[in-house]
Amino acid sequence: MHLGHSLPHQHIPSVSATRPDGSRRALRVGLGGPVGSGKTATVAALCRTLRDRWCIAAVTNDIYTREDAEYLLREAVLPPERITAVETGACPHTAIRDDISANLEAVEHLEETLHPLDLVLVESGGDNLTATFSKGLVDVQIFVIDVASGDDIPRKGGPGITTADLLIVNKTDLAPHVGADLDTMAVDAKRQRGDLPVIFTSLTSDDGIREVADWVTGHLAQWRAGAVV
C-alpha cells in the first residue's frame, strides 16, 4: 500500500497505449464530480463487481487526508497493495488536469508493481463541476453528480456535465426525499450532452452498478482490443 504521494515536479506524462515491453497498459478511468456525490462508493462497488473478472487498481485523491484510500481499505473491495492515495494539497483539479504528475505517477507505480493490470480507477477528490482530467493521466473520464445537490445541476453544465464520456447522477432513491424530478433531470443532461450516455444510479440497491459496470466492460474490451477508446 503506497499513501504517501505528494505534488513533484518534472514528471513528463506519457500518453502511450503500451508499455515499455510492448504490452498493453491499463486502461484508465478517472471519477469526477463534487464532494459528497458518491464517487468513493461508486469506485468501491465498481472493484466489487468486476474484480472476479479484471485485476483491478485504485487511486484517490484528498487534499490533506488519506480518507477515500482509507475506506476503500476499510471494505476490503481490492487487496491493500492495489489501493494508493494523493494527497494533493490544493484545489483537487490541479492534480489531475494541471500538474497531473503525482497521479501519474501514482498509476504508473502500480503498473509497474502489479503488472499485468487490467483496468486503473483514478478518484479526484471532491471538484466543482469545472474538473476535468488530463488525457495524459486518463483515457476516460466519468463525472458524478447526485440527486440531493438539487435537480438543477444538469441545467447548471460545466465541463465535467458537458464533456465527460459518462454521466452518472446518483442517489436516485432520496429524489422523493429533497422533491427531485428525475425526469427533469434527464431532459437537462440529454440537452447538455446530447448523445453522450448519461446513467441514473442508486448504490443502496443490490445491482444499482451494474449499468456503469456493464459500460466500463465495454471500454475495457475495446482497449484490450487495441481500440481507441
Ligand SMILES: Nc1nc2c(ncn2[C@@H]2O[C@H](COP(=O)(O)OP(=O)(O)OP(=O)(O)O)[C@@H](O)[C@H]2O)c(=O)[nH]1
Given for the second form:
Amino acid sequence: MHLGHSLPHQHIPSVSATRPDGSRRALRVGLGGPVGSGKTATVAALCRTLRDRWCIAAVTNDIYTREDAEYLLREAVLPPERITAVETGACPHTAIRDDISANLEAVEHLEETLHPLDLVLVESGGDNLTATFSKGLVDVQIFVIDVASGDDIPRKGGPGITTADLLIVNKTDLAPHVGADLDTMAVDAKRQRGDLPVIFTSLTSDDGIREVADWVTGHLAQWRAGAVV
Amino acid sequence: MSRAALLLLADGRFPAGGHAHSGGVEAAVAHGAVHDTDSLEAFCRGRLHTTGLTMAGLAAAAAGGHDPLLLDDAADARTPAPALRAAARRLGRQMLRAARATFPSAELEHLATARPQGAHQPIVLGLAARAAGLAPVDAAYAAVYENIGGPATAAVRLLSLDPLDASGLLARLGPEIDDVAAAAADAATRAMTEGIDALPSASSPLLDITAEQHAAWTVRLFAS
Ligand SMILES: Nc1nc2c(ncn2[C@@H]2O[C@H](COP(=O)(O)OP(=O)(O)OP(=O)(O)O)[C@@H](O)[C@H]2O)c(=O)[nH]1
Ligand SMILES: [Mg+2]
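The form predicted in complex with the ligand is what I want next, because the block you gave corresponds to the form predicted on its own; please supply it.
What follows is the entire complex, opening with the chain shown before.
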C-alpha cells in the first residue's frame, strides 16, 4: 500500500560505502574457510601487524562456543570492546551469506561505538568449501585453507576457492610432515582462480602474515581513496 | 494488498535473523524435555497457546494500526525475562532492517527513529504486514507460525530428527494455529475500543526461566 512512495529520512545503513557525513566507512574484510585452517590465527596476526597504523575491530562467528572471540581476547590482539561474537544457530554459512542481519548489526554497532574505524575483520565459523560471504556484508573476502587438510583441496575448487578475492594456503611449515606438494597446490589454485591472488603462509613463523597484511593494506588504501576495490 | 506478501513474511528464509534462535528448544533439549517428535509437538503446542498467542496479539494490533510505541511497552510488560526482552529487541532490529528494505513505509521509518535499539519483534512484524497491505489476522498467522516453526526447525538440527516428522507435526497443529491466530486478531480488534489490556498476556514461566539459564551458557548453538 505504501510501496513506491518516496519516504522521508529513510536511511538503511551499511548498503552505502559512505557514512552520513560523506566520509568512507570502514573496509569490511571477510575471512572464511574450513574448520581449523587458520582463520583466527590470520585475524590475530593481521591485528598485531596493522593495529598501530589503523583502527581495527573484529567480528567472530563461532559455531557453538565463543572460542575465537576468547582467543582474540586472551591474546590481547584487540581491546575487548573491539571484538564481537555472533551466534549462528548451527549454520555458519547462513549468517554470512543468506541472512546477514546479525553480522550487519554487529559490524554497524562496532562502527557506531568506535567511530572512526578503518577496518572490520569478519571471521566466519569454520565451514565447507561452498561458503562465501554476501557482498552485502563484506567488501572483500579471503578464503583460508591449509596444506594439512589435503593438497588436493585447490583442485576440488568450490565457490570459496574459485571466487574469493584472496586465497591463503596456510601452514606451509607442515607440508613436509604431511606430504603436501605445494607446487601442485599452486598450479591447481592458478587453474581455479585465473589471475586472482594466492598467498602461501606459515603463521607460526616470524612475520608470516606480511604478504597478507600488505594485500589488506593495499585494499584499504584503495578503499579510502574511494576507488572501486 | 498482495497475499503473496504474507508468504514472504512467514518464510523462514526471510532474512530477519530468526535462523539463529531456537525459541527455547535448545534449553528444553538440554533438560531432556524435548527428545523426540512427540515431545517436540508438546513443546510447540505449549508455546503456541502461550507465547505464540501473546506475540500474535501484539502483531495483529500493530498491523491494525495501534500505536506501536504503546504496543512495545505492552510487549515489555508481557516479557518479564530480561534475556527474552533482549532477544525480542535484537530480532526486532533485524526484522526492521529487512522490513524497511522489502516493504518501505513511513510508519516503519518512524519506528526506526523512535526505537533505535529495536522494538519487540512482533510489533515490527505487524507493522511490516501493515506496510504490505495485509490484515491483522495475517500478521497474527505469521507471528504464530514463526513461534512454532522456529523451534521445530531448531529441534531438527539439535536432535537430528527426521525433518518430515517435524513438517508433519506442524501440519497437525494447523487447526490450532488457525484458532490462535483468530483469537489474536479478535483481541486486537477489541483492543481498539477496550484498550491495550484486551490483548492476550498468556505466559510460559518455564520458558522464561530456561531462557535466562540458556543466556548464561558458554557453549550453545542458538542465540536464544
Ligand atoms: N603449524 C601451524 N599451525 C598453525 C598455523 N596457523 C594456525 N595454526 C594452528 O592451527 C590451529 C587452528 O587455527 P585457528 O586459527 O584457530 O583456525 P580457524 O580457521 O580459526 O578454526 P575455526 O575457527 O575453528 O574454524 C591452531 O592450533 C593454530 O595455532 C600455521 O601456519 N602453522
Ligand atoms: Mg577461528
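Under this definition, the rigid core comprises the largest set of C-alpha atoms superposing within 1.5 Å between the forms. Positions refer to the first chain, counted from 1. Note that the structure is a prediction, hence the values are computed from the model and not measured.
Novice: Quick one: core overlaid, is Gly218 moving 2 Å or more at the Cα between these two forms?
Specialist: Comparing the forms between these two forms, which are aligned on their rigid core, Gly218 does not shift its C-alpha by 2 Å or more.
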